[in-house]
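Next up: just one chain, as C-alpha cells, the form predicted alone.
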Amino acid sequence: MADLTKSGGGLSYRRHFAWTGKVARTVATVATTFLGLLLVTFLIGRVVPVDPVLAAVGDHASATTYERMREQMGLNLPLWQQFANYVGNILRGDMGQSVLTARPVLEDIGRVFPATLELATVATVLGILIGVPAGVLAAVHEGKLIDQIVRFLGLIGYSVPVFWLGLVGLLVFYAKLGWVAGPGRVDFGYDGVVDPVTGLILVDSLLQGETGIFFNALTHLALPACLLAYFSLAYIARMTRSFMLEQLRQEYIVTARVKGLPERVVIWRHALGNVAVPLVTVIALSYANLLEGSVLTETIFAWPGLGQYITNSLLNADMNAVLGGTIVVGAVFIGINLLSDMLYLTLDPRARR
C-alpha cells in the first residue's frame, strides 16, 4: 500500500511538473513572439521614408526646433537604446501620440477597434452558420451537384477581389434596390446619440433602449458583414469538406453504419465531432484574418474601424498610429492562436494526456 501511495504521489508530482513546464513554455513562446512583433514594427518605423520629427513639427520648423524635437523623441540615442525605450513604452501602454488626431494612439485604437470587432464577429458567426453545414453536405455528397456548387462558390470567394465585390454590392443592393443602408455605421442623424458603453453599437443601442438606432445600424452592418462572411464561409466550407472527407473514410464510420445508427447521427455527431478540433483552429484563423484584413472593406463602406484608421494614418504619414495599429493586430493574432490552443486542449482529451 505504501508503495502504491508513493507511486501515486510521484505520478501526481510528474503531472504537476509537466503542466508547469507546459505553461512556462507557452508563456515564453508568447513573450518571444510579441517581442519579435515589436522588433519588426520598430524596424519598419526606422526604414520607411517618413521622418517622424518632420511629421510632428512641420516642414517649416527651424533647425533648433527640429533638433529639440528629435531629442525629445529619443531619436538621437543609439538604436538599441531606442528599441529598449520603445519596448518599455509599449509595455506601459504608451504608443505615442497621433499626429492626425492629436490624441494618444491607444485611446484612438480603443475608440475604433470595437467597430472592427463587431463587423468581424458578425461576419464570422455568419460564416460558421453557413460554411460548416455547406462543407458537411459537400463532403457527404461528394461529386454530386451540391458538392460542385459549394466548391464553385468557394472558388469565387477566393478569387474575386474584395473591393470589386464591395463596390458591386453597394451598386446593386444600396443604389439600385435600396435593400440596405449606405456607407457608415449609422445614418448621420443618429451619429453620437448612443453613448459608447461597449463600443459595439448594436449592443449599446439595445442597452439604452434605442431600437430605432439598432435597426438602422443593422441595415448599415448587413452588407459589409455579409461580404466578409462570404470570404469567411468560403474558407470554412472548404476546410470542413476536406476534414469530413477524411473522417468519412475511417473505419469507425463504417462500423457505426453497420451497427445501424441513423445516418444523421453518423454524420453530424460522430464525423463532425471528430473534426471539431482542427475546425476550431480554422475558425480562429478566419476570425483573426477578418479582424486584420478588413482594411479594404472598411475603406469602401466608410466603416470607422481599425482598418480605416490605419489606412488614413498611413496616407497622412502618421507612423505612430500605423505602428500602434499593427501591434494591436499582431497581439490579436497571438491571443486568438493562444485561445485556439486552449480550446484544442478542452475538446481533445488526448492532448491533455
Given for the second form:
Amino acid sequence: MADLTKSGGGLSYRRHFAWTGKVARTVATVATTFLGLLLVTFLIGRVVPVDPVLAAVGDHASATTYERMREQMGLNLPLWQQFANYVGNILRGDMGQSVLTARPVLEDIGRVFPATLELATVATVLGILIGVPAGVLAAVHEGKLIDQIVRFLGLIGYSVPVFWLGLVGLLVFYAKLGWVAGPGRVDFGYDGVVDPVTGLILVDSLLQGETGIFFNALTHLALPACLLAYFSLAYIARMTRSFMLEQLRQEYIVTARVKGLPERVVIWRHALGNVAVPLVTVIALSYANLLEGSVLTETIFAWPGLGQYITNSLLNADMNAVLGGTIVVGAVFIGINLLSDMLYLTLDPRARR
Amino acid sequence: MITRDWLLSVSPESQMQARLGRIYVGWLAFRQNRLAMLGLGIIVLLIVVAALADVLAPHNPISGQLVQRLKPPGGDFLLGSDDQGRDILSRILYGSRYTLLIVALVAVTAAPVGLIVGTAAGFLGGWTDIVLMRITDIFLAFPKLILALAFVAALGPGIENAILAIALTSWPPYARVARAETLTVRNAAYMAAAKLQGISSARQIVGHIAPMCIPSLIVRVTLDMAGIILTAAGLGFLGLGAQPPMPEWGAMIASGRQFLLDQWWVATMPGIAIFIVSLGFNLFGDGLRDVLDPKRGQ
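Return the structure block for the form predicted in complex with the partner chain; the form predicted alone was the one displayed.
What follows is the entire complex, opening with the chain shown before.
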C-alpha cells in the first residue's frame, strides 16, 4: 500500500487514495464485525434449550412430521450452511416471528425504536450542552471548587445504578413533589391520539398541532431524559476535562496568550477547537451507550422502547425477538462507531495520513 | 524503622527486597491520596462484612415474620423490613457475599483470558495478531448489557450464568491493554537477551512479557469493578441474576419497587449499598492508577 501511494500522481491524488484506502478498510472492518455479531446471535440461538422444531409442531407430532418440519426449517443442514441461511435471512430483514406479538420481529422493532431514539437523543443533547462547558470550566479552573464539583458529580455518575437513581427520581419528583409526570410516554387518555408519523411523539404532536399532547409528553420525558443525560454528561464532562487539560499545556496556547488574545478566545476557540475532534468520538460512544443503557431506564419508566421490548421478550422466552433486538442494537452501535470514525477522518487531517 | 530502611534501600541485596521495596514505595504514594484510602477502606469493609455476615447480621436474611412486614427503619429493624418481614440490614450484609463473589469470579476469569489473548497477539504478531484483535474488536463492538442479557436468556437465569455472561463481555478491553503493553516491551533489550538464551516463545510470554502487563491490567480491572457490580445488579434487577430468596442487592431493589411510593426504604437501602461499594472501587482504582500507571493519570 505504501508503494502504491508513492507511485501515485500528485499530492491530491495521493491523499485521495489514502482516504479511499482508509474508508475501504473501515468498511471491511464493519462488515466482519457485523458478521461476528450475527455469528454470536446465531450461536446463542443454537444453545437455547428450547427445541425450535418441537415448538413449531407441538408435543404430539409423529416422528415423520417432526423430521419433515426439521428439514423444512433447515435444521438438518450442516452448521455453516445454517449460518449462511441465517445471515441471508437477516440481510433480507427477516428476523422471524415474535412469539409474544405474533408479528415479524423487524416490524415490532420498527414500532418501538423511535421511542428509544427520542429518549436517547434528548438525553445526549442535554449531555453535550451541559457536559462540554462543565468539562472546559473544570479544566480551566483545575483543582478549584468547580473542578471538584464536576469530578464529584462524575464519580457519582460512575458509581450509582441507573435503575436505582430512576426509582429515587420517581419517588422524589413524581410522587412527593409532583413536578413531572409518571411512567409512560403520555397520559393514558392521550394514548394513541397522535398518529405515529415519525414515531417521535414530540415531533408528531407538533406536526398535528396537538400542543396539549406535546407538553404532556414533555413532562413524561423530562425525568428519564434528565436521568440519562446525567450519565451522558458525567462521561462527556470527564473526557472534555482531560482533553482540555492536555491542550492547555501545549505551546500554542502560550503563544496565543502572548499574542494578547482574550482568554475567552484562547480557551473556547483555540483549545476547544482542538478538542472537538476526539470529543466527537466520545459523544458518539455516549450516544450509542444510551441507546443500549436505556434497557434498565425503560423498564423503570414503562417507556415503550427497544429496551423494554427486549426485556419483555426475554421474560417470555421469546428468543427471536431478543436476538432481533440484540442485532439491531449491535448494528446501531457499529453504525455509530463507523460514523464517528468517518467524521474523525474528515475533521482531522492528521488521521488521513 | 529498621524494616523501613531495608525496604527503601537504594541497593537491594535480593530480588525480593527490591520487589517489596517497590511495593512499599507505591504504598507510600498511595497513602497520600485520601480518597483512594477511603476507597480501600470501603473494599476492606466489604470483605470483612462478607466474611462475618453470620456474626454481624441481627436477623435471618432468608426467612422473616410476616407480622413484621414493611416496618420503617428504626427500632428492631435498623434499615426497615421488606414485604416478607425480613430485616433489610441483614439481607444487605449477606448480599455483600454475592457482590464479592461476582466481582472476584469475573476478575479471575476475564483478566487471564484478556492477558493471554493480548500478549499472544502482541508477541506473535502477523496473522495471529490480526485474527485475535478482530475477535476482540467484535466483542468490543457489542453493547455489553444487551449481550449479557442475550447470554443469560440462552443459558437461563441464575447467578452462575450472570457471572459467566459478564465475564464473556468483560475480557476484550483487558486484551487491548495487554497487547499495547506487549508491543512496548517486545523489542526491549532484555527481550533480545532472553531470546539469545534460547527460551521458548511460551516462556518468553509467560515469564518476560506477561509480568510487564500486570500493573496496567490490575488498574484496568479495578476500574472495571464498579461497572461489573452495576451490570450484575442490573441483571439481578431484571430477574436474570441471583434468584429469590437470595439477598442479592439488585434483586432486592426489584422486589421493593412495588412498595416504592409508601415504603421507600425497601428499594432505596440496597441501592445505597451498591452505590457505596461501586464508589469504593472507583476511588481505589483511581488511586491505584496514579501509583502504578502515572502516564495515564488525569
